[in-house]
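Presented below, as structure tokens, is a lone chain in the form predicted on its own.
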Amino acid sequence: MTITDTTTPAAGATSRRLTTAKAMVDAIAQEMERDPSVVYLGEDVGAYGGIFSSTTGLLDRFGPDRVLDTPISETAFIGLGIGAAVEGMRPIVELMFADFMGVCLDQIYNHMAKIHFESGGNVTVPMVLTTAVGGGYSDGAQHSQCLWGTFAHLPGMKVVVPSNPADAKGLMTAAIRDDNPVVYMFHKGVMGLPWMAKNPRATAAVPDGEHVVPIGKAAVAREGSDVTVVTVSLSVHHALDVAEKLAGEDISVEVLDLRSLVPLDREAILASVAKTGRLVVVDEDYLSFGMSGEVVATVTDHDPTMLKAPVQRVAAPDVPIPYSHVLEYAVLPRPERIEAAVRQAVTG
């Protein structure tokens, strides 16, 4: 299916200020209205509206035949979604936390991701797997990981990670319409939930009507000339905070929001680093074998002489995410660590 880029709103287009959570619901509702084959299923997605408000109001609007509360059996309901997808529907299946992939990875990787390949391209799996990621609110080692690097490492699935309300709507629309399985990963810290730490950018203008952000196209969240910060999700907000602070010291930070890990917009990474000559990669996922290494390799495989200084990587160390608030903040890529890395990249 061809996806039209409507990232730039048409002249005269209207918008509303929405939280990221409400922007997601807006996209899902519009696609459910447009296409009767779109259904949503998962734990607490019906009357409760999703524990991160990802489905609020959908049950009342579309009924229990299209918004299905499931038992606590991820293997079963993800398998249900896969079966529905190969039979011509477009299910959205919510895995409550990305950490829970451990109980259902067989369905995700050995079936959802591989059926198209194993069928010689004759069977498609137009399915969206949504899941919440990220730490910062003391929910422990089994509810606080990002793990997008794990999903991106396994071929056969697209992986998108929105950082703001408009992208949340646009990427959701693109994911639902895509004929490939898409893993849609939303960070709790960007959803605009009242019980999370306040994030002023979690509420922003979202275009009314159809809004599509092409999967695999990064966005420059802030232009700069001295150093490039490549990141995704909540870390985009942290990087923007650092960039605004350092602008007062005449340090110009460019922030590149990847938006998608698969496909990865390598051209955007190279274009930004070619301009600044310095690279900081910020990743709330684990340091080893993940996104940060892939971004760095994108540059060094192309032309390591682009770099004026050693690359700085700010990521979660290879340890479980602690429950203690103090220890949790110590391992997460918070603004203090990002600022130190930017300063190191600029000054050497």
Contents of the next structure:
Amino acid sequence: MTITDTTTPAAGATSRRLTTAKAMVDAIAQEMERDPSVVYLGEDVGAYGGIFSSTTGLLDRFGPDRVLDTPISETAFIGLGIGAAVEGMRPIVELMFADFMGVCLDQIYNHMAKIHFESGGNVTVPMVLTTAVGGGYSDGAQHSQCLWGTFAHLPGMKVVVPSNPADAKGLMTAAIRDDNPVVYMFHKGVMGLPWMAKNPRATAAVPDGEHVVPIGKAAVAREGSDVTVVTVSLSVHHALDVAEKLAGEDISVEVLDLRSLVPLDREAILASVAKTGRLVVVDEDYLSFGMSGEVVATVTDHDPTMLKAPVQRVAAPDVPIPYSHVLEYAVLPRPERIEAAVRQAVTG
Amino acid sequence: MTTETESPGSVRADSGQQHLDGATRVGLYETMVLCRTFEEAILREYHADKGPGFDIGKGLIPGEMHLSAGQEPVAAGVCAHLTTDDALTATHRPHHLAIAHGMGLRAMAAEIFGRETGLGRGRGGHMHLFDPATHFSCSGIVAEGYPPALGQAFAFKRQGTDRIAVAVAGEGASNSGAFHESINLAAMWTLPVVFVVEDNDWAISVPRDAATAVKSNATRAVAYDIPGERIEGNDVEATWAAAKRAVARARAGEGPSLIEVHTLRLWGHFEGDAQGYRPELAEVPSYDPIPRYEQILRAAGLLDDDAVARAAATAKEKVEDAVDFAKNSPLPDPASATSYVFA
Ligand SMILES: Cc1ncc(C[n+]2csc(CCOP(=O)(O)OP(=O)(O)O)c2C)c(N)n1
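Now that we've seen the form predicted on its own, could you pull up the form predicted together with the partner chain?
Following is the full complex, with the preceding chain placed first.
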């Protein structure tokens, strides 16, 4: 088994180049082999293989008793996952888009997330809620949201947000083995889907065999010394692109991939900002009351004098995600907006 | 039983219970043709610039696209009894219903192309068509069009009118809480609602039989003590007849009804869906309801080559005008991206 803090596979381990989707499936399949109590259920996870390829091949391998297509009854089947988890199974339940949380939120935040607490720690809910997030392909206001800040705001569930194939595998393994409910949020744009805009960072080396990435550990995706960009998910890719570009102008950008919002790796944020003194937070979720504010508060609660310049936040400006491409790109944290914020942070 | 006199080419639809005259029958056909012509144009435009390969986010119409080809009998049969003062709430697959309900094609097409002249000024997209002029709306969240229809019916009733609300959902939606809560509440409060279920056998890749415990959603209507009918065979005339009864009941203040139509998803769930999960795929085109209805009306002497060509040409002209309008309309100004969040 490899346990890594970073996204680099351990020395000596073999690896394969996989898309994020395939890496995710790899982890699920390995855990299903290892633990008969793991099942996967949701809409179109069987013959279709998941609308975003999160379960490709699992039905053929494990059969319809362990890979179950559900009716469009999210409250019922997420609740079913909770009950099964309470009785010792390790269900993985897919909510096709995070945007659909509205129809089943009660099971998620009043039940899945609170049972352990309300039972005084006597009842555990070891389940994984997988869900697709993110926009950028004109799917409109009900199919493009990230909403991780909402999940993270509600106590009692871990929230992981992988940005690359190796982490997708390692975090999935950790999530399945975790005794807590874990919301596993995969951005459609990092999955390496053949029917979306090509993303070279969505295919990368993934360690073979068991691979665990501990939940709650951020990764330095790129080291730098002038400014810290703290982000997650697809925005990590954009931040890395910007960092590469600005390296040519002698601006040294550190990119911190949080990988999970709950628990939040505050130490990693502080360590990086202590080094650079400048902070840009990039969040594809809504600006206010969310991840970006939490990251900034982590720094200012600790020591505001760490900051040599005002913080820059690049997020969706508190507007539903518009359909029309030109409007959507105006509100998403596209590389141009990230670059402008980084320049502002280093000159400000 | 109606007492209307029968004109040439008329039939008694639905086991002879409703009289359907020749002009109405041709009207149903023309509505279906218009709906299909629109979908074919969107299909063409959608795929025109997705390449190389297929990138869902590319082109003049990016994003998911759920087309309604094959489901025209539902739209034509139900909407024939409505005026634009009646409300209609639809699904992620809304175009046929919007057209049959009388939505202006230009503003609709412009919304689908994401233009400033669109119904939602390009903010909404094809799953989010809101038209105050025809009291039409739709939602991308399955079954969530049912509850708002109750409120529109509630308002119409309070306002002392005989206007009604029609709520449409797929058979997949019938297993959600919103579906059941809505029917119960409408029944309890005797709201003027017609609930319509479009059973196209599939919820994306999940067949009806693998997801729904009842063979017919008419059974669910029984559970809430309201009239329920299931129409087999994607039959536009039987749908028309059932809708006539349900609409009359709602207008008369007698409360809601449910109609399930066994219809057909002629194409994929969304564009780009290879439908590998669909065993009957090769046969699907042979079930197309439009050529079938055309044959019936030809046999009844209501359509001939000329009439068919005229219907096609009229529809094409309207649709291409709308598409041209959309393509020649300005895109929204990116500087206005944060507008319209609040009134
Ligand atoms: C609450 C919710 N769950 C899941 C989805 C994803 N989804 C969109 S359409 C669809 C299938 C709907 O099937 P049905 O209601 O039969 O309508 P059809 O697509 O066949 O017209 C699903 C699962 C959604 N949009 N909303």
